[in-house]
Structures are given as structure tokens and as C-alpha cells.
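Here you get one chain, nothing else, as C-alpha cells; it is the form predicted alone.
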Amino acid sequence: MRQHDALVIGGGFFGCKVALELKAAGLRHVVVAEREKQLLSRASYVNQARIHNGYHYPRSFATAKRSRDNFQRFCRDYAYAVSNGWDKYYAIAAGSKVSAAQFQRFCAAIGATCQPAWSRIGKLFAPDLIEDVFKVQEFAFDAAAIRDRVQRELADAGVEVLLGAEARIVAADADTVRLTLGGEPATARHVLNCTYAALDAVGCRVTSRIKRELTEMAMIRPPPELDGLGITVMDGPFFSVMPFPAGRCYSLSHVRYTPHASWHDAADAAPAPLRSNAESMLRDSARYLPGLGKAAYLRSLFEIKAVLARNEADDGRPVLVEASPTSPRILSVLGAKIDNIYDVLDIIRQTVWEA
């Protein structure tokens, strides 16, 4: 029977970084179990690759401020994967939940750069549908580059990585957690459940209510006038288009058309996408940014997104680190944005780990 000091279920960005932190904390035999054939291949890859700087969360000051606090740190620590050779703009739509004046005040409150840009770039927008446009500081990350670096870090640290290995918690007592790992019995002193959308589907009950969405990210090639730009139209049922470094293209997400289905019950099976909404995304987005009507659609990436249900109204994105009601040796971890990793690692460092 395999015996481990710590088993991390889920080989996404959060799972891998948590494993490295556990190793640094002095645990000897740390294992990452990933059911896919490659690390960072699911939600860590299939997202808009945005390094948040706070702008996206005018209805959740705490999330916005935390993003600001983490932004420079992430850009420094992962400079090798940061894409910043392009200009980013936030456009405030007519009828937005946040007016242009409110957006400016919000940016000032969190200390984020926000410069009026209509005179330089306003010609790209439909003037009757956009109130104002601001140039901001926001970058993208290359998930493939991060995966390559993390794989080397895991190997150098002596963290064992098991790919194609399904892990499931069976039971726990005061001293150990029993599991099946790749169909074989195993034990661990500590289990870190970093499975994101599958958080409560690996034999570990999570008391926090989680909303899941089947989402579509459209990959596009923008026309020349939009190449080198990232644009977010907010705040409401609007869209965002920006570079997607790992795919050498651009991503397009739309608040109305990116989600295909949503559910809260962990027992519900994830639906399979029946069609692509990319045509609807492009058609509606082109009403505000006409140049998108000339964009070339390449393909779509589908993934399940998970957020805490309690934050649906305010759009907040706090981390969740929750001990299982079954055993304190089982921790479930949920982070909604890549910069949340610092919040999670701070909690890991403050925890006493028994080898």
C-alpha cells in the first residue's frame, strides 16, 4: 500500500504550487495526483489568461484591492510567462452597472492606473453604445510556459507526480486518510483537495455551496486594427477580448454567451456542449466593437468554472480553504483567479504540518 506524508489531488496551478509549499514546509513524501495526462491542462489553461489588476471587480472592493496587492508580485514572480506587449482598455457601456465616473473613482480608490483614452481609440467603438474608454494596466499569462516551469520545480523539489491517476478519499481517522489512487489503496497523513470544479466529487464533503458553469472560450484571430489590443466592455452582459499567449491567438468571452449551463448540486453530471456560441459572441460584441465583425473564429475551448455561490451577486472572488467536517487532515482549496495563489500559500505557511 502506498503511504504518503501529503497527497495533493489535482495537478492544476494551485495543486502544484500547494505541493511545492508542503515540500518546503518539511514534508518528505509529497505526491500530486492528476487524473488528466498533463498538468495544468484544465481550468488552469482554459480561461482568459488575465492577470487581474483590480479593474474587473468594481462591485467587490475586497477582491479588487486584493488583485491590486497581488498584481506586481505575480508579474515579478512569473515574469517569464507574462505577456505585456499590448495595450489594454476598459470601455464603459451605456447602461452599465457602473458609470464612467464611478469607474474612475473606483480605480482611484484601489490605486490602479486609469487614463482617459476616447480621443485615441474611440473610433474603434460604436459611440452610441459606449460612454467612455480608459487605458489601464493589465497583462496576460502564458499557461503553457507556467506548466513547463512548474514541472521542473516539482522534479527539482522531489515531489512525485502521478498523471492519469484518479484519486478518491475513502475514510479518515485521527492519524491518516485512506484513499484509492489509480484504483489501488493508499494512505496519506494529509490530503489537499485542489480539484476546483470537482471539489466535492472526490469523496470529500464541502460545506460551502459551489456554483458550476459549463463555459466556452472562443479563440479568434482579430483584424489588424484590433491586433495588439485587449478590450473589456463592462459592467453587465458584455464581453472581453484579449491575447491568449498559450494559443498564440486571442480569446473572446461574453457574459451572456460564454456560460452554457449552470448547477449547484455536486451530484449533477456536467452537461456536454451541444453547440458553440462563438457566432453569437462575435455578433453581439461587434455591435460595440465593429472591428470584431472581421475577426476569424479559430476554435472554442470548453471547461467547467467554479465559484462560491455566496459571491454571485457581488462578483467577489475570495479563496476557499476549508477543513473537511470528516477530518482536519483533509483540506479543500478553491481559488477563482490565478493571483489568488498567494492567499492560499499564506494559509499553507501558517498551518502546522505533521510529518
Ligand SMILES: Cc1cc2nc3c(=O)[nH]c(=O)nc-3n(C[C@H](O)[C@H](O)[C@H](O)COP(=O)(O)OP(=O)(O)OC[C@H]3O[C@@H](n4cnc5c(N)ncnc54)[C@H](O)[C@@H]3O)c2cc1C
Second form
Amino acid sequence: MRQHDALVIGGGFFGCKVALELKAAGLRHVVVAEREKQLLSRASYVNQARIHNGYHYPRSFATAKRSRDNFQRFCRDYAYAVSNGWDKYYAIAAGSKVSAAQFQRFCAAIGATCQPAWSRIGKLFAPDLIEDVFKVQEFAFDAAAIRDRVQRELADAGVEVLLGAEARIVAADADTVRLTLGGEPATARHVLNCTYAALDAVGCRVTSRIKRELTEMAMIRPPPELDGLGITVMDGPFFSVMPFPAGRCYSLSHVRYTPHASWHDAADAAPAPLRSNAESMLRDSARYLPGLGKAAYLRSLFEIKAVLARNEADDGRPVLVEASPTSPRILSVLGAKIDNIYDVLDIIRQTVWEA
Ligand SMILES: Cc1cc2nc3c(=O)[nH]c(=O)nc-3n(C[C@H](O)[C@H](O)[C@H](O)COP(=O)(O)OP(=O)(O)OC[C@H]3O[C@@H](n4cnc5c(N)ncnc54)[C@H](O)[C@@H]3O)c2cc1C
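Could the form predicted in complex with the named molecule be given as well, to go with the form predicted alone?
Below is the entire complex, every chain and molecule, led by the chain shown above.
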């Protein structure tokens, strides 16, 4: 039977980085079990690739501030994967939950750059639907580049990676967790459940309530006048279009059309989308940014998004690191956004790991 010091379930960005941290903490046999055929192929790849710098969270000051702190660090540590050769703008829609003046005050309060956009940029927007446009500092990350680097780091550190290996927790006592790994029995002294949308579907209960959304992001090629621009229209049922470096294209998400379904129950099995919402996304976004009417639609990426139910109203994105009620040897980790990795690793570092 396979016996591990630590088994990390889920080979997304969080699972891989947690495994590296456990190895650095002195655990000898650390294994990442990933049920897909590739690491970082689920939410760590299928997302908007935004390196958050606070702007997105005017309703959660704590998350905005934390994003600001992590932004510089992330851009330095993952410089090889940072895409910043384009300009980013936040446009405030008429009828937004924050006014342009409030947005400016909010940016000042979190210490984030926010300058009025040049009139050349302002002219790209429908004047009756947009109150104001600001140039900000926000970048994108290349998930494929991070995957390549993390893969090398895991190999160099001697972390074993099992692909196509579904893990399920069977039982746990004070000393050991028993699992099945690819259908075979296995044990581990510690289990780190880093399965994001599947957090309470691997055989351990998670007491924090999690909301899931089946989401769609449209991959597009913008027309020349929008090339080199990232644009987020705030704050309400609007949209974001920005470079998607891993796909060498742009992603478009829309607050109204990106979610296809949402549910609070356990399990990551979601109803398959019956049809794409890309046409609606493009049509509605083009009302605010008419150039998008000339964008070429390439394809859609679907993924299940997981957020803490208690943050539904304020949009906050704290991390969750929760010990299982049945055994302190099982920790469930929900990262919520990529730059939160530092908050998770801090907690892992402060934990005492018995070899
Ligand atoms: C539509 C969307 C847009 C987003 N936009 C952004 C953004 O712009 N910026 C940002 O910072 N964050 C964004 N996020 C959030 C971000 O993607 C996640 O916080 C992050 O990817 C979570 O990483 P992870 O490693 O926890 O999850 P994942 O990458 O999903 O990894 C979990 C892994 O667990 C595996 N797994 C599940 N069950 C099992 C099992 N039983 N056995 C073995 N393996 C299993 C899965 O196959 C998966 O690979 C977005 C998310 C979505 C869905």
C-alpha cells in the first residue's frame, strides 16, 4: 500500500505550491494527486488571468488592501509569467454601484494609481452609458508559463506527481488518513485538500458554506482599436475584457452572462451548459464599448467557480484553510484568487507538520 507523509489532493496552482511548501518544511514523501492529465488545467488555467491590484473590490476594503500587498510580490516572484505590455482601464458605468468620484476616492484610500484616461480612450466608449474612464495598473498572468515553471520546481524538490489519479478520503484517525488513490488503497500522515470546486466532494466535510457557479469565459480577438487594451466596466452587471496570455488571445467575462448556473450543495458535478452565452456577452458589452461589436469570437472556456457563501454580498475573496471536523490531519484549502497564494503559504508555514 502507498504510504505518504503528505498527500496533496489537486494539482492546481494552490496544490502544487502547498506541496512545495510542505517539502520545504521537511516532510519527506510528499505527493500531488491530480485527476486530470495535466497540472494547472482547471481553474488555475480557466480564469480571467487578472493579477488583482485592488480595483475590483470597492465593496471589500480588506480584500482590496490585501490584493495591493500581494500584487507587487506576485509580479516580482512570477515576473516570467507577468503580461504587462498593454494598458488597463476601469470605466464606471452610469448606474454603477460606485460613482466615478467614489471609485477615485477608493483608489486613493488603497493607494492605487488611478488617472483620468486620455480623451482618445474615452471616445472608445458610449458617452451616455459611461460616466468616466480611468487608467490603472493591473496586469495579467500566463498560466501556461506558471505551469511549466511549477512542474520543474516540483521535480527539483522531489515531490512526486501522480496525474490521472483521483483521490478519495475513506477514513481518518489521530495518526493516519486512509484514502483511495486511482482506486488503490493508500495512507497519508497529512492530507491537503486543494480541490477548489470539489472541496467537499473528496470525502471530507467542509463546514464553511461554498457557492459554486458554472462559468463561461469567451475567448476573443478584439478589433485593432481595442488591441493592447484591457477594460473593466464597473460596478454591477457589466464586463471585463483583457489579454489572456496563455491562449494568445483576449478573454471576455460578463457579470450577467458568464454564470450559467449556481448552487450551494456539495460536489463539483454541474449541469453542462446547454449553449454558449458568448453572443449575449459580446452584444451587451458592445453597447458600452462599441468596438467590441467587431471582435472575433474564438471559443469559450467553462469552469466551476467556488467562492465562500459569506462573501457573496461584499465580493470579498479571503482564503479558507480549514481543518476537517473528523481529523486535524486533513486541511481543506480554498485560494479564491491567484495572488492569495501568499496568505495560504503563510498559514502552511505556521503549522507544525509531524514527519
Ligand atoms: C471564471 C473564473 C475567473 C477567475 N478569474 C480570476 C482572475 O482573473 N484572477 C484570479 O486571481 N483568480 C481568478 N479566479 C480564481 C482562480 O482561478 C482560483 O482561485 C484558482 O485557480 C484556484 O486554484 P486551485 O489550485 O485551488 O484550483 P484548481 O486549479 O481548480 O485545482 C484544483 C484541482 O483539483 C483537482 N481535483 C479535484 N478533485 C480531485 C480528486 N478527487 N482527486 C484528484 N484531483 C482532484 C482538479 O482536477 C483541479 O486540477 C477565477 C476563477 C474562475 C472560475
